[in-house]
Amino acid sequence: MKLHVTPQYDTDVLIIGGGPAGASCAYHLATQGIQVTILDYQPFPRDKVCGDFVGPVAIRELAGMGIDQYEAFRKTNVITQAALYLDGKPMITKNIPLVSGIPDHGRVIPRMELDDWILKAAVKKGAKLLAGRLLDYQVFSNGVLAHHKKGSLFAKMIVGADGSSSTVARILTGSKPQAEDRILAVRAYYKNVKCMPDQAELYFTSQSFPGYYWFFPTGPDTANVGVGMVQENFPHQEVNLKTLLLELIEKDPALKAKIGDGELEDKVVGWPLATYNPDHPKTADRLVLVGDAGGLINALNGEGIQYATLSGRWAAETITECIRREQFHEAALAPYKKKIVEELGFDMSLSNTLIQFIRNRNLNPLWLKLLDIIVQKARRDDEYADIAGGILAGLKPANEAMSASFIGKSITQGVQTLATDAFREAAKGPGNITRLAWGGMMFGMQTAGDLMQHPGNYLSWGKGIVSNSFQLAGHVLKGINNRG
């Protein structure tokens, strides 16, 4: 005769950091009369380095845990328009897009209120908040135990939201964050600025570059001021970004006429980001990893909240499923996985693809000539705008900048700006001509050049380019296939 012995768990779910991906999850859990405790070293409210702004789907998220009827959320920074800036120069200035069922707006929101909201919201539903630093867990064919420095837990399973450098992710695959897959940044609040309080701003200058820098209000006369830069690139140039940032806001034109004489409210601080990466693992036995544990982050323009929400809930609603039917092994937990390749794998692979072209210094010149050309056409169509806005803010898919019509209006848009500039330049006399081509030529043989002193460098650049556009093609053919 066999006894069969039932687990003595501590918790249905231990979920690894109360932050937005991990709060979220233990929302929705918990909603579900699911056993929920969050382990995080940090005591809340705690301030968390960030751009601060929350984009309409984060907030529609938000809204679906309740968090919009706070009166102090209420009171947050409203965001309906965002203004680009090309070298200190204005290039354009749009609305959000409107898309159906998400909010026409975003918002400022401090991490320090953001992600104490989400936390004491999902304690509001059950979820049980302990203060202590994960060690090390080991999984078992029965459940999870986690050792922390006050003791051990046992739970069916564990959910890494520990953020970039997640502990749990470090465990689960042997390693940290690739460098090719990091962002660096900087940010710090200013008060006594100048601004139009209901305007984000993102800078772009080749000093930057491949990244941006932004301007984002926090009210009607402070902001959250900062830089971010993909941390892998060549010609290998040693930045600092926190001087970076300074040197910014003194030299150029447009965000020092913002922030005048404002004053630094307190030191400029730093933090690295993971982004995504379609190998990464995101689930194993009994595991699951959300928000920026998982990666979940876009390369292109640093979005982490919006993607931390969301996967929360799905990952919510994945586990849910899987206590219901009492099985946890990695294939249970597939539709997890589907659900982020669905919804985020396309937009991801694009921007990965992007971010591996600019990650060549040398032909930054080219890159801001293309940023450039987009803007133009921007400017005069607002479908296009809508479109490339909509991607860059994580409101439309990315697989619409793959379409004929937005393919075929870049091209005619490059087309006549090229012809417009050399237009502009021969009016300006025969020698100016042969300034403008002697100019295409030096960078063409100063490029040449480079590649022959570093052809390491252009190796592993075009592999990372030929990598990456197979994911891409591999999302494009899913997507043809399906509306076939």
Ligand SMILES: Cc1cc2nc3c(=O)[nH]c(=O)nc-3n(C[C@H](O)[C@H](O)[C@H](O)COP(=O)(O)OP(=O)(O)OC[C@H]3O[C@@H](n4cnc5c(N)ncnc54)[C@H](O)[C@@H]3O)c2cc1C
Contents of the next structure:
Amino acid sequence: MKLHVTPQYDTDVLIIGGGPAGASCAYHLATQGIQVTILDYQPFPRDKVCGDFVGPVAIRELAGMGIDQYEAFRKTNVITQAALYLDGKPMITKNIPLVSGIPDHGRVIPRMELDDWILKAAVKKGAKLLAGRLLDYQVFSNGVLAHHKKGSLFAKMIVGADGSSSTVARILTGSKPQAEDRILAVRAYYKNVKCMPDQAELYFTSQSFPGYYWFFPTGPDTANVGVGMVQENFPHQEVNLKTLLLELIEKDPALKAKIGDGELEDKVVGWPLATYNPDHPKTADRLVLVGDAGGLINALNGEGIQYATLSGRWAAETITECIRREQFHEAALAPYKKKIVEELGFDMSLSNTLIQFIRNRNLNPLWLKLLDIIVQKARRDDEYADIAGGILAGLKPANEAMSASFIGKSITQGVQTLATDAFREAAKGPGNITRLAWGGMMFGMQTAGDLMQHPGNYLSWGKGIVSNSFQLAGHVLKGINNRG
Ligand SMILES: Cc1cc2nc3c(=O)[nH]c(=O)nc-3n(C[C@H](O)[C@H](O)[C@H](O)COP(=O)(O)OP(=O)(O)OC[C@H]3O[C@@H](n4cnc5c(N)ncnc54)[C@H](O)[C@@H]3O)c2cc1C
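I would like to compare: after the form predicted alone, may I see the structure of the form predicted in complex with the named molecule?
So here's everything in the complex, that chain up top.
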């Protein structure tokens, strides 16, 4: 006779990390009556280094958890438009595009408050919160044994929601996130600034590209200001982001006008972001990774809160089914992985491809010209602006950018802009044409010289473009097949 011993579980699902991803997942699981325990080593409310911009999709997710009903939430700063600056000059200002079923605004919400609200909502639904740092875990055929500083817990499943330096993901893959999948960023809070409270601003400068700066108002005269840059770029530039940020505030005329007499409220602090890598696992037997732990950050805009809340909900939907069926092997978790690929794969791959191009700082003049071309078209064509802005804000599916009409408009604008530039220079006299041609030749020679000096850099850059383009092509083909 065989004896079946039912294991004693401390909880059905153990979630490591109580940020937006872990807390959303816990909220949706607890709503289904599933026993959930969240383990986080930080006492809440706690700060998290962030730009604090909560995009419209995340606002919708928060509303789904009833957080939009909180009085404190309603008092947070509403953002209805976004502006882009290049080398201190305003390029374009547009309203946040309207997308059906998604609010027409974002908010800037300090994480000290936002994360606490989501966590409290989960606890109110029945999730248990435990203080402790996960050290290690083992997956057995009948459950997961997780060890933290003060003891251990046995659960049916483990969810890694422990952020961009996830212990759960590191133990699963055996390594830290690769440098190519990292953005480094710093943020600072300023008071007594002059700003338009409903306008989020992004700044690019020719010297610090591919770095980008943000100015997100937290109220009528306060703002979250920061800078982010891909870690892996070449020619490799050792940058101190804190110095870069303070320098820009000092030198960029547009930012200086806003922050000039403002005061830094606290220290400038930094944190890495882990961007999307399609090869990074999202599931394993009895294990799911959500939010930053799963690398769910859009490399183009650094946004992660919407993907954290979305992936938390999607993971909860799949786990609920697994618990009902008592099936926890990786194949049973496939619906979660499928959802990520279907809903986010194309957008993330397009962002990765664009970022892979601009990693090559030698070609900065070219990338900035392309940005200029897109902005010039967007200024005059609202439909085009909605698509370009919607993609940048993570609101519109990026495959809209691949539509024939969008690409056609971009090419036409490109030809027009380049021809106008050449004509303007020619009108200044023959010397200018020579200078223009000379400039182009020098740029070409510089790039060729650098290619000969550092062929390895160019090779891995090119390989990155090819592999990202293949990923993108795969999503395009899948989209065509699904439509067909
Ligand atoms: C400088 C900067 C600016 C950003 N700006 C924006 C922005 O404006 N808008 C936007 O949408 N996104 C932004 N992001 C990204 C955003 O912050 C993240 O995508 C988001 O925080 C992801 O949420 P999460 O729940 O996955 O992880 P986190 O919010 O990082 O939460 C992880 C939790 O896990 C806990 N934890 C970690 N390790 C352990 C362990 N071993 N044991 C127990 N607990 C553990 C931590 O204490 C933490 O509470 C920015 C990121 C940075 C760094």
